[in-house]
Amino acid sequence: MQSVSELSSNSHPSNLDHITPIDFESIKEVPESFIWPLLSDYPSCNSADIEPVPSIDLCDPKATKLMRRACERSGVFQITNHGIPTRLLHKLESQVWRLFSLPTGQKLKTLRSPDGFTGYGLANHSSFYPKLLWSEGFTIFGSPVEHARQLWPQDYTNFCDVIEEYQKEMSKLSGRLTVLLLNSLGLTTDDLEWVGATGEINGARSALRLNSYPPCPEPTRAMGLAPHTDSSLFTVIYQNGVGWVTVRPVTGALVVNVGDILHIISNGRFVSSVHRAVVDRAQHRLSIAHFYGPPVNAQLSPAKKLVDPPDHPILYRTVTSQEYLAIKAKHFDKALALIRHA
């Protein structure tokens, strides 16, 4: 199986067709450029081999416990009992296909720019693909007004208000998930300068990324999204259809990734995932990425208590989350081998 670092590109072009989406509806067939080498190297959720991605009630004792041995194993789990409203997640399906149903020419009026992460466009790390991806996303941080109404000159209220009840929701839980998560590894929220007493994280840094994947005519040649890890805490995802690991579908479930902050922070006990997107023939897919991190000036280093040389050495250096940040943007997948220790 190749690796992310053997199929990503060494450069980080910025040429505007790895910010641009394609009009899908003008497509019969998949264009040479969207066509990606040996794709059935990569696990997709017809594979039968993969472990499945377990389920956690949050409400459950042993909540704890099972949060660590998945993110021991796979870096990846689902959770039930998190206390997101159905009828809100719903509304939030509703308006993220209401944004992508929009014409074309519409969208690219909040096209981001080639260095910025906001408005509508391809996901950053496309770039350091030699391939394009069949998808097209949209990522807010903070108040989504300035664009929606570039989108709904008319009409955005409904949009921004869905957007931004979903992100103080998604504000709790992640502070729920906080203290679960360090508990699983021995930790409070004492342990960590920059996470409050209840899991909040002081000055947190958090963006929501929408994501549509297109039917394909040719699913198998095709990628959604790229193999990658994210750079934030954590990533709690809302989807409408299946991964690319086998998902049991759980009604009103939620999936949690765990980011390259995590596993810093556990000293390499947990995981962070790699992940791509999977396309379909006929099922267009649409997920919502909820990114939760600590704020740039925060220092990140193993926890003290998950270093015992010399069964556990400290794995990496101390870096601030800006600083690693710019690693990631500029080295991709190599910014944690960038950090570690010799």
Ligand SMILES: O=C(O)CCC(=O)C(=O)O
Second form
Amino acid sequence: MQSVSELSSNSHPSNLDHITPIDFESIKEVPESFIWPLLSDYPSCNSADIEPVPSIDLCDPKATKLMRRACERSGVFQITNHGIPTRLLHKLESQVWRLFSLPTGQKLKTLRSPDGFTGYGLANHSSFYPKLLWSEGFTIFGSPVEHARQLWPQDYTNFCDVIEEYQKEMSKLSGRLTVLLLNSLGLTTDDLEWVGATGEINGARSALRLNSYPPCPEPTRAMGLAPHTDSSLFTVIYQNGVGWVTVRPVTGALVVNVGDILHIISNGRFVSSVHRAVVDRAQHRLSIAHFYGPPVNAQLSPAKKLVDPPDHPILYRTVTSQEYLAIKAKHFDKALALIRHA
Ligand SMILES: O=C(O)CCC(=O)C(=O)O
Ligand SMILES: [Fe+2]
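I have the form predicted on its own already, so could you send the form predicted in complex with this ligand?
Starting with the chain above, the whole complex follows.
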């Protein structure tokens, strides 16, 4: 089986500038290479015409109905009563601070290789943009042990224990969300061959991306994370109480956004929304994104029950998850169009 790193390593040339960190704390003025023109054209949570992202209580009997509405309108919602213990979220946050507070030289020991997927470095999609990002990132796929040992040779188990506990909790929550999201489309777990009866995905592909957005002297000109859609089925994001583009944070809530794969399965009904991260003048923002998706050999196609021409013709051809990830790695925002029926 091909690993995600092999899949993501495709032919787009990786630009080392995109993973070279700068000393954000000492910079008083944003260098030209970090200034994004036309940034004000993108929406932000301060825009008056932006609908607030709904907050959904997972135990509410109306949860699936509310999810459907949110997924059809914007592809993003927040969840409460999600079952992830608050003490775990706080432990996770402090481990992520600990990682990003390490001296640069230490973090660079785990620098992601130009064609790699895990370790210290910005999201792969940043290489599709000419400007640099006001952020640092770290991606974990599978066990964190190898990198944690390089970061803290004497004391790596604390980090690993917390990450592993979070990965377990996230996979339970992801199973629960899979059932709810399928139900919200009028589907059951029987409608997708790679989903088990309780929503678990055998051989699920998941990854954690830790993002750090330091305070920025010119937040209206710099970009935290460049616009993109996630390639996942869906992504669950924990953030340390500071806003996320159009999302006004609700205490204790997690943000869920629809990924490209759920968009394909829903035959285009659910929006895989383009999102980005903003930066702030005073606050240092952290986010931890958990990407969840089917195994690489899973066949992806619109669910049969959602194909009903002429109103709902089939929008996408069948691809394996592996094929889709390779197309996305090479063609980025054109990927969905490339698998769309004419
Ligand atoms: O920092 C955020 O809230 C967004 C993170 C995100 O979109 C990603 O890591 O794909
Ligand atoms: Fe994302």
